[in-house]
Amino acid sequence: MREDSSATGPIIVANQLTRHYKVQKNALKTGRFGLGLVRREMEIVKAIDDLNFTIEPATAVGLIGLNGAGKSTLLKLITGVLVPTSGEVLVGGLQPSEHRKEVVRNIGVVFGHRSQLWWDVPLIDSLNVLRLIYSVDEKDYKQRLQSLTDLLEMGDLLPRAPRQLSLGQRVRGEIMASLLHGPNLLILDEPTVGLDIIAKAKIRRLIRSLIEEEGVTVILASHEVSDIEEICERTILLHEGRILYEGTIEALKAQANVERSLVLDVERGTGQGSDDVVVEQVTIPLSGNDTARRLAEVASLGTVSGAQVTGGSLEVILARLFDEATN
């Protein structure tokens, strides 16, 4: 069973967390006959360069960054797979690198593009040997299978092989498979990556009620940013090893002081029937102080038939960020 974590603290730790690379880079040296001669050179890459974070319990989290900004090297550092050039990273107070087993107990993965599900048996098949790999109580094990199932909406496709599921179904599968051993943190990498949009709002539906019911902590790394702001009420922005931004989405947006706009569908009449009418877009800008004024006026033209906020999007705020911070 799921330990209370809350009692302990923050379920994840980063101290000054980095992590280097040496990489070989070829250099062309021209000899004393003028014949091209390859001396190798090292160079060091910041893959994770000084990283200073706390994620908390029951909380999701979102990693954005553009490619190669080090969220894969983050990863495989919280769940052991590399061990950091200085610093530190504490999960559930232990280093995962050195106590890899007790850690990876609690930590569920889910990659969009791998699989740890058998391709060609049942499901129920490959969540019947993971239960022995994980070493899970038989009776814990069925408890925890039936509230899954209830949960993810599974009982129909257990006795299928992968392969004979859709897209997102094999996501739910994933999912399923990650959280079976009863892990207090749940990594997600593209979860959604190839999904429709029906299946992509369900699956974003299921993470919040694992961390709303089953008390789980998300990190979910994702380009598709919809996910990170229906999901996540924090993110971390990454970019070439070092934090750009760390903080609540609400205040990221409230601070990037990007011009929103309030759109508006005004129906009026032509005057030459009572079923004659125009729609107009009317435009009125928020970052104003005649707001209010602004729409009084836009009411007396007619009736308005649609609103919808432009300009001040995540995924506009995000660019911009990016853009300046490479530039």
The other form holds:
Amino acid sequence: MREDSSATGPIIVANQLTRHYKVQKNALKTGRFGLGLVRREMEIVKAIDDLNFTIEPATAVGLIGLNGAGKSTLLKLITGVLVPTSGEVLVGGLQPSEHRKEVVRNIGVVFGHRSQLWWDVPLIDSLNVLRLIYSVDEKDYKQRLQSLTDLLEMGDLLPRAPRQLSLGQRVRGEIMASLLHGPNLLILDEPTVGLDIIAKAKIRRLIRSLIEEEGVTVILASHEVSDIEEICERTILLHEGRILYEGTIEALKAQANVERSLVLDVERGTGQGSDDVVVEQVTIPLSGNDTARRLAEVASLGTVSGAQVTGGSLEVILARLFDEATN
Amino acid sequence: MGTYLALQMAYLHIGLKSALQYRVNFVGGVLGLLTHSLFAALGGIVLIDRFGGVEGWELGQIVFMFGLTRIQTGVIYSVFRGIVGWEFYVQEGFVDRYLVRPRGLLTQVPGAEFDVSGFGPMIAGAGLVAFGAAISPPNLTWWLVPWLAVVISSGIVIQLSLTMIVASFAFYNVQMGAATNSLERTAWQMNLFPASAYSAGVQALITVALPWAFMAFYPAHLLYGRDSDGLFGSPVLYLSPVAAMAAFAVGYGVWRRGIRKYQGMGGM
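Mind pulling up the form predicted in complex with its partner chain next to the form predicted alone we just looked at?
What follows is the whole complex; the chain from before opens it.
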């Protein structure tokens, strides 16, 4: 079912992609707090504004943005749920809004907040219906079901209803349902929301293995920055419908030029007894030229019992970037 | 077609299996709408019986016609529950879920949102048809059963088309739940009495704009061997399938346009 798309170039191409919404004007802007029964002032909101990007096959791209940045709208344009106001997005060479059924046949979608499984019946029943929705050949279905059951460790869970599963098990069930038809593009919207650290790690490993072993292209929209750091090679930062940054996470970190510091715990004697020590925290900026000299100075003060680098995390960089863009 | 039917059967199977997880709710839903339909009919029966008929139509004939419309409404409630409650599905974001699958909305929604409580009006409708036929038997001709099938199907399509038109407003984020309810209740009321009992303006309305008169009133003339006693003469007596196709053409056109204008609801 999956085709080798590496020979055909990018799996997704967006050219001046734009989507506007017509919404009622905020009462705070208009000063009209009436019922709005007769007259309403409307305004155009640019949810997606002139986006240009490409996504290569078998890669993972993280989609990051504040609430209302346009992430969901972009995903809906890619899946053909919404029609662009202008410009175009091509998925596998086709415009999703014109060829929705053909395009989504090769897409799997996992909504972290919304299930595609029937809540009260065994998981296997939901998968059987999805087989018919996607017209998967019975022989292919059996093979695919077996390999996904092994990969996702779902053997014992197939006879159980989603309402009887833990959140982590349910997310694995959602991913299984999304991959049953062998899509070459997997769209994940907040897949790890609410999961514990063990379940999160499992889901992240699983997604990486899908990219590396099955050649699936992944678009991951998440507020969980660590998901994006661990899964994605590239990221697209969206802000008010426009691209704020597009590229690798390493380049983003380097480009951000955020002040990073080394915080050291230094133990030294109080001079009142051989066992009496105090622990002091010493912060050394890592950006200056005299880092080595300052380190030597600190080492001479006592024993370094702990060290931590602060200030350079992706989360801090993103917060600063979005803060600057907003103001 | 084979795959389509297999999919609908799979939907029906999983929908019934889900509903049967809550058996009290299952039985209560069916019985609730069944008694609702019967009591509504009872009110009309008492009224009509007091006057001995309406515009030359006997009580049994009126009950027979009303029963047909109850069967049609029951099918709408069961099979097209998702369209009736479309506003909810849009607001809750379920529409996106359907649109990311390689099937049309009208292929997925009927099966996926199947509601067993519609069996209530269907059973009540069948009972009323049987009761009406018992006290005022229709002409027993070879085409009675095929014509009844055509009439019931046409009525379902007419009611579905009108529901789709109202439901399409939800694509524009316009809440029309109240209008859907009003439409259904008005259809109910209009179908309780023969269309000829209404004024010329109302007859024109329920023949042209909201073609409820084609759901049972006009086609029932043929079953009872009556000449047209309505405003539009005898040709309309045969036109239920045509009215259904015309209504569906309009309804589907509005629906398609709505999908193109769909703005989505927040996150996916």
